[in-house]
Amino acid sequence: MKGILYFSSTGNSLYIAKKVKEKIGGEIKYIPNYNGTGREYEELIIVTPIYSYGMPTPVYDLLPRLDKKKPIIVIQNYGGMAARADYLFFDYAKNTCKLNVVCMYKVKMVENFTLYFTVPKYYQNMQLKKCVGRVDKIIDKLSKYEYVLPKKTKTRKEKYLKNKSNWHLIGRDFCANSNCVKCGKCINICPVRNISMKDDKITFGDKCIACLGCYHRCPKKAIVFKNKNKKFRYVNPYIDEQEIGKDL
């Protein structure tokens, strides 16, 4: 059986993971909850967003412990710029972690890192329509064993590592405004348990990984960044939002 390991905060990676399972087969596991090495699977498929020209912290932390003999396929998705993040991933996985990466694809989805800007609705809808065909095309290639790997190139490794080391600082700029009904959803969905209830108030710690799951998925849009009450929130409409962060 294939192991489909994914990280997703707003559903883009989960959408891809579910399409992989539907067309190729496998078992879906949410990376922050997965403690294995992949040894129980014949092959691993890692589905991950691109963060700051690299990868989310849970994915970065996962790779060193994976079985070095298992064939690994990687599907990255991004909303803005990929910026050679595929080779950065490959170099870290293959040359640092000594993993058996046999194929890598990347696919453009809808941007969700929108703390500083808003994605126009027409552009969001356009990308949503296009991503269906893009994902299907990649999965079709995988089903035919059309494997490709990124060519060696310069990456933005230093920029990525610097950004990654500062992600925890973002947490201090989040707060819950008066719309908060204290439902606890943000606490439950945070992949690193950075959110808690203290003195009857939602509180953010210093372990944020900038996934923005709490920001986008708060049912009351009560979580705001730098006290800006932006209305735009995004969750991939092709999946059940309640399944994000679950094994399937």
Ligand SMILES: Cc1cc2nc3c(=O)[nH]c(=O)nc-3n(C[C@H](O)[C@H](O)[C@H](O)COP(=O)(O)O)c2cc1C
Contents of the next structure:
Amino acid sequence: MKGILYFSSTGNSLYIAKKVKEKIGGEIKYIPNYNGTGREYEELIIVTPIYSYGMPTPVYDLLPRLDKKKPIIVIQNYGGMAARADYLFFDYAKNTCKLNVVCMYKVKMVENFTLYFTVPKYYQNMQLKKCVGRVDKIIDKLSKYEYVLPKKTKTRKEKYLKNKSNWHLIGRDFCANSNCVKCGKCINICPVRNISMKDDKITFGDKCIACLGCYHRCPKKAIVFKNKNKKFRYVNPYIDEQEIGKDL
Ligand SMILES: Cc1cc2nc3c(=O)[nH]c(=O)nc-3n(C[C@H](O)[C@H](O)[C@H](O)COP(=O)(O)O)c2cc1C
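Alt. form predicted together with the named molecule, vs. the form predicted on its own above:
Below is the entire complex, every chain and molecule, led by the chain shown above.
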């Protein structure tokens, strides 16, 4: 049995994980809730977004504890600019964590880092349509054992991997505005339990990993960044939003 380990805040990675399961088979596990080493699986497939040319904190924290012998396939996905995030991941996984990474693919999906800009609807729809074919193509290659690895490159690895240690700073700039109905969804979906109800108010702590799950998935769009009244939110429309964060 293959273990499909994913991290996702707005569903793009879950969409890919589900496609992998459908076409290749396996068991889907949500990384923030997964405490294992992957030993129970014959092979691991890690599906992760690219964050700031690096990787989300839960993925960074997972790699060092994975079984060193287990063959690992990685599918990274991103919104627009991946730079050398593939080699950076490979270098960290292979050389620092001593993992047996056998194949890596990266696929362009839809941008969800939209705190500072809005993706035009037509462009988003175009990307959504394209990503279906892109994902199918990669899974087809995987099913035929067409394995590839990123080429060595000179990358400012310290800079990009260090980004994750600064994400918590962003947490200070989120708050719930008057649209908040105190449903508690943001509290439940935060992968690092950084959101709580204090004095009957949604409160953000100092452990934010900048995944933007609360921001995009609040049913009332009540979570705002720097008090801006932006309307744009994104969740991958090809999956059931309730499934993000679940094992399937
Ligand atoms: C904190 C953060 C940083 C990101 N950095 C990048 C980046 O460097 N390059 C890029 O192309 N997309 C970047 N993205 C966009 C995501 O990689 C992309 O939208 C991904 O498909 C989201 O996956 P998900 O829906 O599974 O969470 C970033 C998103 C977030 C939340």
